[in-house]
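A single chain comes next, written as structure tokens; it is the form predicted alone.
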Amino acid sequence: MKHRSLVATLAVLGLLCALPPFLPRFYVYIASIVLLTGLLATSLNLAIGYGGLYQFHHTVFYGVGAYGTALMLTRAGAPAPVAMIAGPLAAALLSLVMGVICVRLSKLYFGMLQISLGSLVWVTVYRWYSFTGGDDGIHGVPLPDLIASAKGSYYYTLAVTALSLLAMRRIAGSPFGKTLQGIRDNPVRSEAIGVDVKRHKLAALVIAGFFGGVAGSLFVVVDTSAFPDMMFWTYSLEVLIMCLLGGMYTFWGPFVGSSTLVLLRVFVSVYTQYWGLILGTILSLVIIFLPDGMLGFFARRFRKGEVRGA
């Protein structure tokens, strides 16, 4: 099974590497957006799917990662490698601060407080014209020649996304990840056997925030901009729908769900402006017909087929 999974992964990577020469510039850009959005959704799922944490404002870390990188490049004139890591570290630091405040609460109370704190960050970015550019955001971020072109930014995004997904996969499959799932399923029993539940939750939040910041840093590379709407709470809801659509309790589900929604948004918006209505309809259909998400549905059918075959 592992051998088959490795072969499939290498085949997908090979296909992704071969795409740019055969695609117009716009589609290379869209492919880059699909990759970094998949990373964003997967980072959210590390907290909500594996940890059971109601991370309702995850895109605030996405935005902070983007602004951290953009400000280091435009205001501080920092080298690109320093700026690329500064954004994710800023997102991880913010996640730590918000986590310390929120982790004592549970479920919806945790989620609502996080939305409130995230909205404070959004308002600060939105109004601080002298530093963040306010509602205009930051545009025309200078990048090294190697990643300034559409193909260069695509290959950089692909490499960073692949490494980040590999790291999160290892984390999810590690003893820490298994403990996190145990906390998700039964926090009372986990605490009774000696697990430091709050510390594990806080660690999961920081890791998820860091990789959300990585996705934001990649957005700056792809779009050479950062703007406040990236961290508005409604976009967090959209990313949560991506996790639900693909399957929250599978590792690759959020990536599949995000790819589906990004491509739908790009091509459906050509024919209609009512994307919000379509998104709400998709969410309703998923909840009714695919409560485990697309990959969760196929995994359940596969297990049933194995049982019948036995």
Given for the second form:
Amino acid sequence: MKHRSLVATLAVLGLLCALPPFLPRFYVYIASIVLLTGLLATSLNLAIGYGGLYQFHHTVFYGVGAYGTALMLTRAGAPAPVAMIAGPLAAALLSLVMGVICVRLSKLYFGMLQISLGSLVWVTVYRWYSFTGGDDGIHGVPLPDLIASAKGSYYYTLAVTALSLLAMRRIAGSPFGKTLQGIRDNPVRSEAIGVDVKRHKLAALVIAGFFGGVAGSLFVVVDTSAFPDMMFWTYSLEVLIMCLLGGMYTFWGPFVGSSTLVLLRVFVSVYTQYWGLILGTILSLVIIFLPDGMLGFFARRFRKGEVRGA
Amino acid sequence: MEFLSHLFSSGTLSQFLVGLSRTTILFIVSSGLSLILGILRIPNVAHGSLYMVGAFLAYSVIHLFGGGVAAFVAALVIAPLGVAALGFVLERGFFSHLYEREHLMLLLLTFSFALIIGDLVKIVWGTEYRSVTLPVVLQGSAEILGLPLPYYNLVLLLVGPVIAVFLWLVINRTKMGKIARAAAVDREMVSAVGINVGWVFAFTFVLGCFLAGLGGALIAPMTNISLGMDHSLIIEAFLIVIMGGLGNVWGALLGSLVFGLTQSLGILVWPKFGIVFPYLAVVAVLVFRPRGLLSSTW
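What would the structure be for the form predicted in complex with the partner chain, given that what you showed me was the form predicted alone?
Up next: the whole complex, starting with the chain shown before.
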């Protein structure tokens, strides 16, 4: 089984490496966006799917990761590797601070406090023209030649996304990840058997924030820009939808959900300006009829088949 | 000293009163959201969209009746009722079957409705800005303590407390309100004693939507009616509801006042970053009183 999944992973990676020469420039860009959005959704899932934490404003970390990297490159003139790490670290730090404030609350209250803190960050970025560029954002971020072209940024995004997903997969499967799921399913019992619930939750938040920040810094590489809409509340809800659409209680679900949505949006936008209508309809149908998401649905069907066979 | 005299000049004070009257609209919309979240436990993201629909409906009604006081009053009645009817359809069609779902699912479901309603508004009313002019009677200014205050803002300042008292009476003094509060705490128990909880919930939801529509109709003459007015409002309304205490009408009033006052004061003190203060206030309240300023229904 382990052997098979390794082969599958290598096959997908090989396919993704071979893709760019056959695609027009625009689609290479879209492919990069698909990858980094998948990373963003997977990082959110670590908090919400594995940790059961109502991370309602995850894109704040995405935005801070992007601004961290973009500001280091434009204002500080820092070398690219430093900037690439600074963004995610800033996101992780913010996640720690917000986590310390929010973690004692549960469910809806946790989510709402996070929304208010996140909105505070958003409003500051949105208003601070002299530093963040306000609502115009930052454009034309200078990048090293190696990752400046569409193909270069694609391969960089692919490499970083693959490594990040691998790391998150390891984390999710580790004793820490299992404990986290235990806390999600029964916090009281976990506490009783001696698990430090708050510390585990906080760690999950910081990890999720860090990888959200990685996705943000990748966005700067791909799009050479950062803007406040990246961390507006409704975008957080869209990323939540991606997780839900693919299936929250699976590792790959959010990635599948986000790829589906990003690609669907690109193709639908050619034909109609009413993307919201389409997304809203799909989403409400999924919530009403398939609450486990696409992967959850297929997994269930598959398992049912197994049972019938046995 | 110069700063202080600027702060207490008549111009800034009347500006402050105008800001306060806008708080009324925040209160009306967020009290509706508070009912829906506190009693039905639906974090209704589509509430902002209903407010937007209310504003667009008011615009259409006023244009249909050709302006004037009668048209304006008609808009204030028809727009909220139209939104309430939409709410009734949503509740009976969808939410009444989904009350048992977890918050996250309901949040996303209402977000999907927000997306759908947003695009439907785009289809019906188009993407241009719309504006409504006040009837001539309401266009002047009154003098309050020697300060000029537009009549319409004065009306708003009076409407807010009236709505608050009305809601308090509905929730605390009517049978419907009492059942709704009981059902918020233990729904099964209430239905076990033979009360049809479904209709009480429908009533609560429709009342909440009516308030969203009323807020939209009232803001119509004060702003450009546009797509996107839902997104900026809904987040403020959510923060107010959480800050005040879920399902608590006075909490919604207090929350709106805190939010509105910190905003107007903040902009007076520090024009560039004044908008940050209400968010800071919400964070401060939630850090010290995570369940809100006043008691919540659950």
